[in-house]
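Take a look at this single chain, the form predicted alone, given in structure tokens.
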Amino acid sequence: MNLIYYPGACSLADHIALIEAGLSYRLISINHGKKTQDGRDFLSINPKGYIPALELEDGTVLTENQVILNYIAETSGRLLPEDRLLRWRVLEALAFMSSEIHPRYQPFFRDFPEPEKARAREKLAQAFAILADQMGDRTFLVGDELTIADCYLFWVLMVAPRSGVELPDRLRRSLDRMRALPSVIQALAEEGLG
């Protein structure tokens, strides 16, 4: 399968998950002109125009981090807890990060006025506090094993400095632990971010 990505973007979560899951993959980067590294028009692959996109062997294309992460977990039989309630908690955490944190970064990736950035900082601080409370004293966000939620969490925490919001101690420690994982080290290196 091909992961179409942009270095350091949210597709990093899928990249980490592919490594952790032990699945075979090929990375295909995209440039700002929406051309893939292998010369294709990205909009013909994903008309939505944003990454990530996962091309399966049969030509099927999956988009949206939550879907791709879940596909990786289901295909590999890894990165989701056996316990049904914990599985729902993982999906709940993914949905929360996707809807309440990821979009709040938009003002910091583009030239937005300061009042919009201030509102985004406030919302991010609230969302990070919720995640820190949810994590409690566990090593990972949901339970004691790495899940697809942690793969996405790594990215949302990694880009937090752009917003100027200070991470709660628990999340800062989580980010540091994740940075030391072999899968994260490998993914960062493969994306030229090592």
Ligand SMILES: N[C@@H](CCC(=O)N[C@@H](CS)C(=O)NCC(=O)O)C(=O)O
The other form holds:
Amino acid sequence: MNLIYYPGACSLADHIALIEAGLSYRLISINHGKKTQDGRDFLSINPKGYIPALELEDGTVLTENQVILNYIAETSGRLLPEDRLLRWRVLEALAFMSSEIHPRYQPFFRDFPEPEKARAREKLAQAFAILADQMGDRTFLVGDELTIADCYLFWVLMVAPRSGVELPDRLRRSLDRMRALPSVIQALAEEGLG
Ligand SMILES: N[C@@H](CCC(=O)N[C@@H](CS)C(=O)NCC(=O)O)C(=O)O
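Could you output the structure for the form predicted together with this ligand, given that the previous block was the form predicted alone?
Full complex below, order starting with the chain above.
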């Protein structure tokens, strides 16, 4: 399968998950003109125009981080807890990060006016506090093992400094732990960010 990505963008979550899941994959980057590294028009692959996109061997294209992460987990049989309630908690955390955190980075990625940045900072600080509470003193966001929620969390925390919002201690420790994982080191290196 092909993961279409941009270095350091949210597709990093799927990249880490692919490595953790032990699935084989090819990476295909896109440029700012939305051309893929192998010369295709990205909009013909994903008309939404944003990464990540996962191209399966039969040509099927999956989009949306939450869906791609779940596809990786289901295909590999890894990265989701056995316990049903904990599985719902993973989906809940993915939905929360996807809808309440990820879009709040827009003002910083695209340099919006300061009042919009200030509103986003407030919301981000609230959301980080909720995630820190949820994590408690555990190593991972849900349950006792790394799940697809942690893969997404890593990217969410990695880019937090761009917003200027300070991470709660628990999340800062989680970021440091994740950064030391072989899968994360490999993913960053493969994206040229080592
Ligand atoms: N709803 C999408 C959003 C993905 C997204 O925002 N991707 C960003 C990179 S982190 C992107 O490709 N932005 C480029 C653009 O919007 O043109 C998801 O959750 O996967």
